[in-house]
Structure formats: structure tokens, C-alpha cells
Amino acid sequence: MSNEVVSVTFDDGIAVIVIDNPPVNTITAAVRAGLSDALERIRQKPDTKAVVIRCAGSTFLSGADINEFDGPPREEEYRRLFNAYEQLDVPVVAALHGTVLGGGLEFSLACHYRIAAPRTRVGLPEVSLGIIPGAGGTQRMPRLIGVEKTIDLVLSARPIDAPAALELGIIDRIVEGDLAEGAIAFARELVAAGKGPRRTGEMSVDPATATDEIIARMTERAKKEYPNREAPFTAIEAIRASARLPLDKGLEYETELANKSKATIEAKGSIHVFFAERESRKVPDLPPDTKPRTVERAGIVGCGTMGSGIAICFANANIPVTVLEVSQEALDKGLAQIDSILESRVKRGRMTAEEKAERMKLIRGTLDYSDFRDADVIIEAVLERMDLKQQVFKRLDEVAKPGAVLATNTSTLDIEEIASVVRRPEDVIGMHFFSPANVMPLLEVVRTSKTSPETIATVMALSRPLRKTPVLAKVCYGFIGNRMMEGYAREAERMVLEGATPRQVDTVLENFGMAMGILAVFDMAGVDVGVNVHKANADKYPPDPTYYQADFALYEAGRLGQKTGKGYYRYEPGDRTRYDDPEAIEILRKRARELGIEQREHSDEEILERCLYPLMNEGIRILEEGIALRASDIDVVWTSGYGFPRYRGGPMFYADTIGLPKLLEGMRKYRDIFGPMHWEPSPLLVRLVEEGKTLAEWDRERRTAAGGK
């Protein structure tokens, strides 16, 4: 008997279901529905001795299908099913592979053993998405680990291996070679000592693992790691009800808290993050049946922090790559920085010696433009120069294949004016990643007016080896995150003139959930880097003679960040702890003096307002301009890239969260302060709010307007 995705079969008295629901096995109705038609099945069945389950593809059952959060809650289905299995009569085996979060997880819990492919990954992760697991996890993992273990799992959100899970008993047994055969053998192996069902259901939680001491101490962490979040301590709440509770009450009262949880702003804007996601990697203008070109090889001009961290990212997608640089000085220290990183990640047990190696092999060091004749996309990533760019452009034109994609990583220089000085702007395109390379996910992908469809596809499909988040973009200067970065920074830069400490704002922002203060970012990247920018497109900014003021006292004054060990914050040697430095307040106040700005007292209201209702206000003009193609676009290129809270949802959600009149009204009232220079909204914005309207309806009507893509 099989549905479409569940199948079973029986091999002398055992129960074999395959379920079969690509690309990853998610727990959807059609999954459900197939378990319970081959439970029936198997139930008329009486000479059925034990019941196997497994999944076919690359993993066992991933978890529940995130698309059904906005319907109405199926934790009662999923407790009857998962039930109804945990009561058969004959022992149940789940043979695991691949990962197996969250509702997969919680599926193989109420299964009465678990075997495990060598390589294969659990855990629970829920938390990172502001809900709980919800069909079972906090009331049947503690009586197989405890609640501490649990809470630890839960709060940690991260996959553990399968040997972890063997010695925390998670699992019963690693099974080498075949896992269908090894999972039929261990069924054979309980069938013959007569071994029945071990119901974790009916297993009692050790009451030491769930102390008040304990429960405080992981509440405890749970406020250092999860500020501003509600899941966290829903979870401890719901897995510390497993101690006291019998399992039909305790899944009653995880269903109650669970659905409690999906109905926070957390959980919807964590949720529409992993949507945001999915759907920035789709360009609704490319013709049907525009395909990408294949990427074998790479070429990446310039070895410098960026360069090397992208060169590491081709490795690591195990495409050969060859970087250039100007002297073998140079390609040298490039190429060592390459090495300290993998070794980095070797000493810290992230890879072993041997890929460390292989990914090596694959990078190539070159003086020679003529290397790259292969090269199926070549990449800039040289100092943020018009001139210097222009240069490489025009040796790539010359020495690279026809179709070769021929990218630049600038951050804000005009990509339009980059591909004139080739004779294939078609090819051209602007691949922004962001530092360091090898760890952050997004990928700004900039098109111009002349990009080929061809090349958007191939970047755009290249982004997943590379394991990068892309969001396209069209050209404009500062692209999508650098140009909705300027009012945000320079707010913060300007109240630390009028008299706010640089710990004050940063610490809002943190507060706030910032990954971390736009001060700190500055003193980490260099504030060098900000006054380099600026200088170069000093064109294109207001004539404000306040503006970035602060970032300019302190490189006069030598305070480069980090790196000099003194910034807005002052540093010691081998310790990125921040230090207020009473110098750097002078400075900032001297400047202040010359400039003739008031000294004023600021609240915690005024420095978020003042952060981040120009940022919002930007990305709405963004969106008016076309230069992103939905609003869940920029949320992704800040929370992926910018350190903006995944559980607020970006700043386009977190603008529909606090209400578009409210955003207006703050703009207008610091208009009313500050004059229109920074201050006036976009129009797109007081449209909106005078027809009462989200940004989230706004685009959904332009996109059914588009013909419903």
C-alpha cells in the first residue's frame, strides 16, 4: 500500500514505511495522512511483530511544514498520530538520518527506539523561530534526557551529532553501512529477545534534573541570550511541566503554550524572515526560460580581507578559484590570511585537517590576468576606487572568456559607470558579500540597466554553493543596506555631538537587538573606512557641515577603531572589550563647539526614534524607487547582513509592526525639531498611511498587479 509520499511494505513480519516527501521530508498533510492510512494498514495486520520507519533522500523527517503557522493549529492532529504510533503494541524503530529537527525529532520520540546513520544530526531548534516545540519534544525528551538536558537542547537551537545523541540517550544505537538494512536487523534483534514497546510516554522525568536551582540558572542564561524574547522561557515553562505532569496533560499544556507562542510578533516576524529568505532568491522579470551558466571555475582580483574571505567561500563550495594580486608581497600575506582562517576553524574543531588541505589545493595564487582565461565568473574586490575599478574592468574585458560573469564587490560606487569601459556590460554585475566573507550570508546582487537575465540567473543560482543569502537589487548609490545605513548612522553620529555618550547610543541599539551598536561597528571596521567613503562621495551627501562630524574628529585625532586601540571606545592590546574613554569625549565635544551644536539631554525613546525611523523611511523610499523588488527584500539584507533582529522581522516589518502613522508622525516631529535636510518622509509613506494601508498589502497588491508574481 503506498500514497504518494508514505509507502509500506512487509518483510516477514516487519513493518517497513518509507516515507518519501522531497526535497526534505517535511511533515506535511500529505505525510500525515499517508502515516496514518499505513498505520490502519498495519493494524490489520496481525501477524506484524515490529514496525520500522524510515525516510528515503538525504534525511529523515526535517520537521513540520512551516507553511501551515498562519492556519489554524494542528498540534492536536500531530498529538493524536504521534499517539497512536507510540501505543502500538509492537516495538516501533525510527532509523534517522540527515537532520532531523524539530517535529522529526519529536516524531522518533514517540517511536519506541531510535538508530541513527553515523553523520546524521538532531535537535530542536525552535526557539530561533519565537515558538516551542509543539508536538511533544518538551514532554517526551525529558523523560528520555531530564528537563536540564532538555532546556539545554532547546535553548541551545543548534543540531547536535549522532554520538551526542547516543550518550545523551537520544538515540539507542549508530548504525554503520545501510540504514534500511541495519534498521530491519535491529527490529529482528528486539523481536528475538522479545523485547515489546518502551513507550517514552510512560517513562517518569528524574525530579534532580529539574530543581528550582536548575530552572533558575537556565532562565538566567536564557535573559543573556535571548533579550527581548518570549519562546525561550515559554519552553523552560512548558519542559519544566514534564516534572509534574503526566504525559496526555503535559502535551495538553504544550499545545496551549505552543499555540500561546506562534501568536507573538516574535514568532511572526522570526517566521517571516524564513520566508524572506526563500522568496529573495526568485526574480519574478527573468524570462521562463532563462537558465544559468554552469560555474566550474572562479577568479578573484584583489586578496585582501574581502578577497580572501570570498576565495575561501568558492573553496568551500569546491570550486576552484585563482586570486590575483599586484606583487607577490602581496598575494603572499593574502594567501596566508587564507590559511590562518581554515586553520582557525581547524583548531577550533570545525574542520579537520584534511578538508583544511583540500580546500587549499583549490585556491590559486596569480600576478597574471591571463589565468584567468578560464574563469567562468571573475570577481573584483579592490580598494573602493572609481579608477582602480575601472582599471581591472578593462583587463578582465581583455583576458576573459566570452560569458564570463565579470562582478565587482563594491559597496557604493555606480556599477552603471564601472561596466562602460567594457564591451560586454551584459555580463556585468555587482556581487556584494559582506566581511568577513566566509561567515556572513548575504549576497547583494546589483544589477545594471544592461545585465544580461543570463548572468542575474547565473549569480543568483551561484549564491547556493557559496551558501549565501541573495538579494537583487538595482544600481543606486549605497545599493539597499550601505544607502539605508547612512540616516541610521549618521543620527547616531550626530547625538553623540549633541552630547549623548557613545555607550548610551550603542546600548540602545543592543537593547533594542541590534547585533551590535553602530558606534562599536564603527571602532570594529575600521572608522577610516566611513571617513574614506565619505570623502570619496562627499558629491552626494547634503550640504550639512555637521554630517559624519563625529566619524572625522576622531580620525583628525588618530582614532582609528580597534585597530589603533582607541576609537569612540578605547581599547586594550588582544581585548575587544569596550572601554569609554573620557578622550574620545572630548574630542566629540570640541567638535561640537566648532560646529555650534547644542548640548541636550537624549532618552532611550529619542535614540532608537532617531536611529531607526530614517532607516525605515529610506527603505520605503527604496521600495518606491524599484531599487528593491519587495519589502521582505530588505528586511533579509538587515537581518542577514546589518545585525537587525530576526525576531522583529526587519525593518520593513518592524515598520508595519509599530504602524506606518506612528513612523510618520516621527518623522514630522523631528522635521519639526531638526528642518526637512533629513527629516522629510518619503512619499510612498504619507501615501500609504492616507490610504490606511501596510506595507505588507502595498506588496501584495503590486505584485497581483504584476500579474501575480
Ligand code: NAI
Contents of the next structure:
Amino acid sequence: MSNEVVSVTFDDGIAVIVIDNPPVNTITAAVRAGLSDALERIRQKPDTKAVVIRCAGSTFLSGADINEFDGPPREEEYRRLFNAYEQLDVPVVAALHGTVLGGGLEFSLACHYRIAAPRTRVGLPEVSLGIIPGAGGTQRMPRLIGVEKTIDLVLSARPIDAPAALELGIIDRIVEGDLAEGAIAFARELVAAGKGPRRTGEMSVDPATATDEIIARMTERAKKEYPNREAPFTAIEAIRASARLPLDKGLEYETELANKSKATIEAKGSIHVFFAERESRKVPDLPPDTKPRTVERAGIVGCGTMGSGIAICFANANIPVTVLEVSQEALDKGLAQIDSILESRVKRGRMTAEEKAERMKLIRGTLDYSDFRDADVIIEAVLERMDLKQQVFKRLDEVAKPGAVLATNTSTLDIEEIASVVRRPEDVIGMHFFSPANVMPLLEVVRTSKTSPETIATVMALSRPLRKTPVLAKVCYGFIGNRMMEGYAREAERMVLEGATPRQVDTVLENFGMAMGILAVFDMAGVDVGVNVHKANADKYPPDPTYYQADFALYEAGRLGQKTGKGYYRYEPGDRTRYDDPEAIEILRKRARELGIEQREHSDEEILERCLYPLMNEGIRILEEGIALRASDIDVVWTSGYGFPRYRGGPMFYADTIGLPKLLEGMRKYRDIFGPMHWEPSPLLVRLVEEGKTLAEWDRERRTAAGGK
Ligand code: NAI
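Based on the form predicted on its own presented above, generate the structure block for the form predicted together with this ligand.
Up next: the whole complex, starting with the chain shown before.
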């Protein structure tokens, strides 16, 4: 034994190192120490002829320990350890399985040979976290596969499968059957053939893979795929250097660039979101002995757009689910919709026909509430009407077993009011999925004043098999995400009435990094959807006659967005390309004239500020009211549900980035122009600025107060 996580045994001249650091063999300090000790032990055994390194559990080393990212730089420590393995004078074989990413793959590159189980996947995803491979990847990978293909791998940031890795030359062989035995057999083969070490660092990079033309082409690609980003370009620079520098100098340069990239806002924002997504699963105010209930069967009421997507989530999680509809016709339609969503995944190669059949077997249709008798959780996804939802909940109350979670997918209705019709309001909770429900990762979990800790814990735990990122919210109109959306979209709409074009507004938002400009989003979702919500909830909005009037004007002209070929933009049949449409602009101008809104030019800066400032201000209000538990939860909502760029860390992180004083000043600037109705700074924003604090500090203080780290 070397230490608890790394062991070495000797098998007739072959040293076998096994790393066992569950759950995913992250390269923690203990693993590094263990690997260091193992090396010492091997050096003390002069009769060692070869070394095999493998991992127990689900995967080979999966990557660096992200918990260490905040601490001092570790690149040098990694470099020394990996170099020491590379310098061994007997062949070193890494036996890969599972998902081998980042530092895990980089370690294997410092080994002399790599073999892999058939379903292994390997990748260098660092740029998606705003950083670059910093443990030798940018220098060793090009020595194996060339500069161009390394850049390709790094820019794609996605793992490739074992056959692709074999073809590229990252691995030497795919081993069927038992990997531990296969690795020893492979090592013995090397010994028998008299093969010694084959050090990646001593190979040279093929200069034909690093020409100026290739670098220029890859840089262009990075510009297109990664606007506003630095890491991809820094990575290209590091990889390119491998062609001119010997390994030791190249590694030093890589360290320098890696440290530079770690200090960027992009890296800090991306890593913030990574941790925020872990944190959002924790609910500090639940009693510590709260146990989630097991969920083995689910039910869904309403199999329309949302119900069908939610049913697929359960089937994907291998949880049998019964969907209920109002009529056989509606049920058939809903099941056909599920079938067609899954079929399109089969067509795109995301799922096999067998997998689809398995999923379909888990989904049952019914018209009879008594089929929910055994369900542990039932989600209502019928039309957005209080009377309907209350009727459904009354029926559920009659048939559901004691302790079943009764959830609603409502976006706008008061869940307290829905819960008021059942005898067990403690079991009622909001599970707000986003469309398409089988794709979007966000799940807003909405608790009422009566929801029990067990119900909350059950839904938070259920989010894991459903592959959702849960964020807990309290009841308010719009919960977290849609409530913040209100001001963001309001200003976008108001500006097109003031004379900005839809293209101009959307382009500013997209250049900032939003996945899609908000007006294009409306066209995609249906202009009528927003209009209906605003009509149904007129009493909840401020008395502003211009409020969402761009939507209303287009709606009244029959321009409902993509589905009618016309909305804020014009569309050709079967094509989602947005074309500018003078007719839309004329409709907006006419409405502006009727409302007495003057036409003028807008700078890009104004567009961005007017959309983002209310969004951030409302987020801070939501924090203050306790609707969200943490600022970082709000960042999760917006990055996983609303297309806010992860590399900007979410709206609350972004507020800290620009500085709360600047946000406050901006709110006051627009309040002076437009009046206080929409532009009153939230009291917490004012207070934090007075106290010189950030939102991150606010989160930290509350975490400490709750007894966390
Ligand atoms: P939809 O109109 O596509 O589907 C509703 C389905 O419920 C229809 O198939 C209808 O036949 C069925 N239904 C109506 N009354 C019923 C009853 N008494 N019993 C059983 N089934 C009944 O509507 P969609 O878009 O799926 O919305 C459902 C809920 O999800 C609404 O509360 C909506 O606010 C919410 N939601 C919708 C989102 C979206 O993007 N569409 C996003 C998040 C939430």
C-alpha cells in the first residue's frame, strides 16, 4: 500500500498502480501524494520491467480537483509529478476507462502507452470553464496528434470516444474484456518485444500541422464559436508554442498562460456557475434529519407541450410514468408527441431504436385518475387556469396515496391558492420546468408557506435522476426567472417603440452573450403566449400604458412569430432565419405614435443597460425578499434556463463584475429620465453600496450564519 487512495502491487516484474478515489477519481492532493509515493516504491524495485496504471470504480482519473481552483496555482506540482512518470526508464502503460478529462487525460499523456476499454471517452474541456489545459496537455497532445487536431479537440471541448481517440493516435489500443488483465498483458507484450519507454515529451511536433494558415483558420473558428472569450485564443497560443519549444520550455510557457487564464473574469464566472450549480441543491433550512421519500412511480396530468417533455424526463430516468388526459383524442395526441420527440432523437443518432422502445414502455396513458394510486409524485401540467388546476388538485387529493408529492408546473399562478383546495397542502409544491422540458436543465422548485421539508427534500433529490439543476424559490408572481425577465423584456419592447429596430436590440443582447435576443425568443415561443399572460394578469403589472405594447401591436396584426412566418421579424417557410421586416417596424412606429412615444436613436450601451439593469435590480429585490436563497441561485436560474452566458457568471455575478455602485448609478440615471415606476433601485442594492459590499459577500455572510463554509 502507498496510501488510502493509491496502491502499488508487483506482479512478476510488472508494477501495478491502482488509484481508488471515489466517486470519479478526481486528482486530489491525496491522489498526487499517493502517485508520488508509488513512484518511490517502484524506484526501489530495480527488477521492475514495466508499470501499469489504472483506476478502480467508474472511470480513470476524471480531471483536476476543481475545489483547488481558488487556491494557489498547482501547475508546477502537476508538472513535476507527471514529468517524473514520463522519465521512468521502463515502459509506463495507462489503462483508461470511463470519462477521462482534463488533468486525467494529461496524466495519461505523460505515460508512455495508453490503452482503453471500448466505451472510454477522452477530452480536454477546459475552455468551457474559461481556462486552458495546464498540466501538459497543450504540449504533449500536439506531439501525439499534431497542432491542428489538438486545437480542434480543445475548441470542441467535448469528449471523443475510444475509436476516435485510437484513430487520432491518442490511444494505442482498445482492449475488450477485463481491462486490468488486458493492461498487464499489454505491458508483458512490450517487455517481450524489448520495447522501452516511449516518452511523449521526446517526440517532435509535425510542423505541417502548425502552419500559419492552420493557425489563422483555427483562430477564425474560435472567433466565431467563442465571442467575448479569451481562453480559446490563449489555448491556441499555448498549443502553437509546442511546435517551436522543447517540452520543458513549452510546459513553462503553458503554466504562465494557464495562470493568466485562471485570473480572467471568464474563468472566474464559469467556475462560479459550476459551484453555484452544486450549491443550489442544498437547502440550509431543512431540519438535518429530513429524508427524501423514494420515487418509483410518477404521474402527469396533461400531456401537452410540457407534460410530454416531463414524461420523457421520467422515462429517461427509468421511472415508470402515467400520463392522464381529458379525452382519448388528446391522449393519443400527447403520446404521439412523445413518440415523435424520441424518434427525432433516434434520427439524430442521440438514442438507439431499442432505447426509444424501452423509454416508450415506461410511459403509460390513461383517462382515469385512479391509475395514480401508486404514484409517488404527480405533476400537473394542464392549461394555465386556476379553476382547472384546482379541479385537478381536488381529484388528486382523492386518489393519491398518503405522502405522494403533488406538484404543479404553473408559471404564473399562485401555488398557495392551488394548495388551498387539498387536505394535505404540505405535499404541494411547484416544479417549474422549462420548454422543451426534456432538454432544458433548469427546474425551479417552488415551496409554499405550507410545503413540508420532506416534500422539498424529495423534489430536490428527484432532480438528480431527472437530470435537472434545481433551484428552490418561494411563491411570488413569476418566481425567480420570469419575474426577472419582466423588466428585461419590458425595456427591449419599449425600445423598439422608441425607434430601435428588433435587429438592433437582439444583436446587442447576443453580442453580450445571450443565447438569443429576447425579441427573437418571443417570435420563437409565440408572441401570443406573452400577450395572453399579460392579459390574464393585467392587475399584477404597473399602470404603464406602453407596457409590452410592442407585443400587443404585433399580436393584433396577426404576427404571432415563427408559427405565422411573421412577428418581430419575417421568416420563410421551414426556415428559422430572421429577416428584417419593414412592415413590422411600421406597425411598431404606428403604435408608438398612438402612445405618444418619440422616435430616436439608441446607442448599444443604452440598449444593454436598459435591458440588464432592471434584470439585476429585480434579482437583488428577489434576494432581499427571500424568494431566492442565494445570489448564486439566481445565477443558476439565468444561466441554465434563460441563456445568460455562463462565462459572465450569471446576472448577480455580473452585477458584482461591473460593480454595484455602477448598477445603482445606472438605475438612478434612468429613473431621472423615465421616472420611478420601473427604475426604483432595490433597497438592498442601496444598502450594499452604502456598506461597500458585493453580492458574493452577501452570500458568504449568510452561508456562514447558516453554519456552512
Ligand atoms: P398545452 O396546451 O400544450 O398542454 C396542456 C394539456 O393539458 C393539453 O394537452 C390539454 O388537453 C390538457 N388538459 C387540459 N385540461 C385538462 C384536465 N382537466 N385534465 C387533464 N389534462 C388536461 O400547455 P403547456 O404549454 O404544456 O402548459 C401546461 C402548463 O405548463 C401550464 O400551466 C403552463 O403555464 C406551464 N408551463 C408552460 C411552459 C411553456 O413554455 N409552454 C413553460 C413552463 C410552464
